[in-house]
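Below you'll find only one chain, the form predicted alone, shown as structure tokens.
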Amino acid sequence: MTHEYVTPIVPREGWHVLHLFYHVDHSQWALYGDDEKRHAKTRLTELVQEIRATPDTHLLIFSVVSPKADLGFMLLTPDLQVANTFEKQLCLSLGPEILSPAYSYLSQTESSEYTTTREQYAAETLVGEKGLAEDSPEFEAALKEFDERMAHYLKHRLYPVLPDWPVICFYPMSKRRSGNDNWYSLDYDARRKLMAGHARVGRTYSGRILQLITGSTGLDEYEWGVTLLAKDTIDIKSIVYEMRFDEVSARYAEFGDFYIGLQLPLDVLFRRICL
């Protein structure tokens, strides 16, 4: 990547993610010699090598099942500057006609303001549900265990290394706010009690589903992007069909199209979409 000098725009926390949907025009494609298409993938090769040579950046590639789109980049990077390079050079990196952009998504991995705090988790869970006394060292090995793996989630959401899992959705999403289904009217506890309930159904998921929840208010349409990791799109089906009985998904969610990609190596991604 060539750098000129600007401004880096670094969030104080959080990398930056773009989803990034192209179609594949055929027929500009079959115009190519046989030289001008193994110089094409070639060049998009090195460019992916080199974005995921670049620090804190990540690059997953997919194939999209459906002709809502033809190829998927999933793009993780702490600056801006960087991310909209990067898109920039992926869009034309098969040459200038081949890929169009078919949908794309930006938005930024976040801690969720509905997190268990340590105080939370010491009076609720281990006094109030427990029954542990403060100063037992029952109490204290507890809580250690709690900020061990509070410590792991955090940097997991913020910082996420994502697994080479075969199956990728992505769907955006926001929270209604109409009449009596407005979620931005509940107040805090409201709120933290009904994302509780979705997070329990999650952790029934654990090693089968991966998920990622990036915000993207003020950013893009949606107010969040969920990216969910899997090597069977049952347990896809099945994670977001149960979610859906949940009051937080029945009464206050708002869903954007969902695309399904194929994570797959290079060569054979290009056989896939017939490059």
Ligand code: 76R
Given for the second form:
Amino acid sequence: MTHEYVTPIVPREGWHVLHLFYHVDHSQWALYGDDEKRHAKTRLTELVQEIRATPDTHLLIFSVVSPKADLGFMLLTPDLQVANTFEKQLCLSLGPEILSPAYSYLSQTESSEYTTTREQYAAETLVGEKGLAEDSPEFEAALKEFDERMAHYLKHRLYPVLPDWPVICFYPMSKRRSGNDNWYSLDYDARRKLMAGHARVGRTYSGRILQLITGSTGLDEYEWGVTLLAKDTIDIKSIVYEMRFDEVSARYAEFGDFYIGLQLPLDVLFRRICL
Ligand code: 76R
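Having seen the form predicted alone, the form predicted together with the ligand:
What follows is the entire complex, opening with the chain shown before.
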């Protein structure tokens, strides 16, 4: 990318995340000659390579299943200036009239305020549930194991590297704020207890679902973007179904539209979307 002398907008922690969905205008594409078509695809291919070669930057590309959109990108990068630049370039890369935005979502990776802390784990799980004495070697070992697991986990939430699993599901969601069902008027302990139940359900999908929850309060229409990656749509369908019964979702969640995409290598994707 040509260097622009503008102040970077890099969050104190985490990265910016853009979900981008486009329609292809096939009537405009049909007007392109073979050379123009080849050049257009080369431009997009080179741009994708440039984006993927940018430090700390990831780009997922997928064909959208259903006419809600044709082509989707998920871009993760620290600097909003860079995200903005790439987003404009992606939209134009096939030619000025080929891609038109169908939907988009801006969010940031974030750590959760409900993640179990070292102190909670020590007091509630190790002493409370497992009955370990605070100065015993077992206690020390278990706490060390917790520290390592959490360091790895927190890093993944803020700086994720997403696998190339074929199925990607995206939807935005908020926590309800109405009458007696106002998430934001619950006190912290009540929210933390509810979230612990949510996480218990979520953990049973380990290895089948990779979830990335990105925060968008003040950035876009909803409060979070939910990105789920899977090898099989049945796992997407069952996690979302099972979560519906969990109080956090049953009582407090509101959802936007759902998008299902298939991650594909670019050459396969071009054929898939009939370019
Ligand atoms: O600390 C952690 O990150 C682990 C516990 C955890 C938190 C704090 C967790 C685990 N989630 C957390 C936060 Mn989740 N999650 C969703 C959805 O469709 C629906 O009903 C809801 C959409 C899914 C499918 C899902 C899956 N989670 C959140 C938040 C932020 C809440 C806030 O801050 O108020 C939202 C909006 C949200 C929504 N969650 C998990 C999963 C899965 C699979 C897990 C287990 C992950 C793992 O342990 O690897």
